[in-house]
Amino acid sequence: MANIKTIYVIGGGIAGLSAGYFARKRFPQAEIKIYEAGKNLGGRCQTFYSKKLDIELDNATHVILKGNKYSKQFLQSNDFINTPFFYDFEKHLTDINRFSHAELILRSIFNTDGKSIDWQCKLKLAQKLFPYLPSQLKIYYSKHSLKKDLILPLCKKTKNIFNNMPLRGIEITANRISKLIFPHKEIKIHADDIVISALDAHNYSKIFGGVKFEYNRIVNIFYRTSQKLALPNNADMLGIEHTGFDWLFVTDNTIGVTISNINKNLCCNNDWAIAIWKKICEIRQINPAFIPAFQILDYPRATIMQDKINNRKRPNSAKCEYKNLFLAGDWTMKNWPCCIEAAIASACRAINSI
């Protein structure tokens, strides 16, 4: 399909922006247009201004391994940590043994209970990280810098990005997408045009139909601090056991908490966030003089559940029943963890499938 005129990308998250980048490289003659439903780019990786805390925040704290070859080519940072520290809340001890905390790591990577993760997902992870060299396993984590470190580099190749353009429907003619329907605009899709869906699984099924997934929840809490707080071993990133939350991330003016695969029925209210702050103070071995300003970010459908049943439902390729529609998004990469690396890899696969 060398004579492609326009490639329409639906979704301005990591997968959509990556699709625009790879499309420009493979089809330099084509016009690339990205349509994002919201006002910010990056999906769950976006950076936004928090009025409540009066600072810029990442939508969540994201981690990239140095061995993630797709992510690393865009990441504008060399700020990698050699190894994270782990803290046992019951024993009040720290260590750096990843194998001792395999359940915590797997739950964080797959947002699924370690015992429930499909074995094929675990195998894919092992293959992707091999060889298990210290340089491969170095960790970068976002410090409210995803916009400049990842989002803007991904946007460089695409000039036509349209925000506040949620896709409301489609028209099908002869097994092809023939029209994209937005709230105030309809776009006719010609024979020499291509559509890339970079929607999350939930919104994809609403528009295009297909299988339904079960989802797992992630909650992040950011506490605004007046100065950088000290954690055990002066760690900037700390995995936590036996507290009800998983990770602490420190920047100059915040401390972030991440809880993966959180109970769907748990009420994440202010009292709950205050109780977590008291545990953080206990880890730091200080008495809480006051409760700092905080913001709770709750994502009920953060990722699909990555157990055997849901993993089987994921697509086998970027192609689908419609001839001119190709799929991108971390959920489309069967066996892969739902993460930044999978999102970028899915975009590369989608463009190469055209």
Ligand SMILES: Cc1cc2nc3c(=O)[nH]c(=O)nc-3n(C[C@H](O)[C@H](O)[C@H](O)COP(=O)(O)OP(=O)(O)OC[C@H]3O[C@@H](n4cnc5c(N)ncnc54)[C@H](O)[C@@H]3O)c2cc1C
Given for the second form:
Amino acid sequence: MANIKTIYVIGGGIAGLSAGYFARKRFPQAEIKIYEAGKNLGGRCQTFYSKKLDIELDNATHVILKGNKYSKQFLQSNDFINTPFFYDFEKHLTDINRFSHAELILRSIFNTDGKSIDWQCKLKLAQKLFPYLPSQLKIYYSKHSLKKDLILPLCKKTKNIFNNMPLRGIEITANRISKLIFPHKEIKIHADDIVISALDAHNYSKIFGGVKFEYNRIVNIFYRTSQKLALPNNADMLGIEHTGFDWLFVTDNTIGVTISNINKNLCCNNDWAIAIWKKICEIRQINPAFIPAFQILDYPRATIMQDKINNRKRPNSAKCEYKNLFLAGDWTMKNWPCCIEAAIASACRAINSI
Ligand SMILES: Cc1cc2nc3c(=O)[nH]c(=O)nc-3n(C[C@H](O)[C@H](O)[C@H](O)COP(=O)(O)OP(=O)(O)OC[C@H]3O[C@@H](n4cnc5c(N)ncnc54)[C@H](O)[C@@H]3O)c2cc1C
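With the form predicted on its own done, generate the form predicted together with the named molecule in the same format.
Time for the whole complex; same chain goes first.
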């Protein structure tokens, strides 16, 4: 389609903002408009002001590999670490052997129990990682400003981004989207317009219909610290075995805890966060003199479950039953881990499919 007039992108997460970027490149004559339901951009990957901790905070610690070529185009940070350390809470030992912690690493990448991850997902991961040099396995983790490091560079080229604009419904005429319905506005979609859905899987199925997925939960806790705290081996990032939490990340003023695929019924309340703080002190070999301010961020639908059943439900391409609708979003990339890299790659695929 050469004469596209307007491209409407629904969703202002990483996939939606990337779709805006790639659309501007491929169709410079077209008007690009992004509609986001929330007040912040970035979706599951955003920076917000935490009243509780009185600092700007990322909604979760996000890890990106240096070898992730889509993410690398936009990432404004060169703050990579070589390798994570691992700590065995039972033996009180650290090591750097990734292979002995494969289960922890796979669960963190796919947010799914290692044994039930679809083998096609594992294969995709191996294909993407195998040729990489050690330098490409270096790790970036977000230290409070995903906004500066990723979100702002992604939206730089898109002028029309509308926040607080949740799409409520659509009208279909002859297998095409003919109207987008927002709370106080309706937009007619003309023959030379395109719609990109960059919604998460749950909201996509609510609005456009289609398959329903099962989801897995991720919980992060951020403890506010007055300075950068030391972990064993002076590690910035520590994978933990046998404690009930997976990773510790230090920044200049927080310690972040991440737990992937956490039990759906576990009550992640203040007592639980305090118990985790005590374990962190034990790892640091100090007495828990006081409990710092902390914030728990709980995502029951952090990603779709990436087992065989759910992975097979993911679309095979960006095209769908409606001729003028193209799909983006981490969940649309069959076999890929649901991550930032998949979200950006999906946006590139959606725009190239037009
Ligand atoms: C706790 C947590 C930890 C994670 N850790 C990592 C990590 O370490 N590394 C990594 O690479 N990835 C990680 N991820 C996954 C990563 O955040 C996602 O894969 C990525 O952000 C998905 O982007 P997206 O644009 O596809 O979806 P989303 O970010 O979900 O974007 C969808 C957007 O659509 C908007 N929306 C919803 N309904 C409507 C509507 N009706 N109208 C308009 N807009 C709507 C939403 O508000 C949202 O902004 C993590 C995710 C979570 C939750």
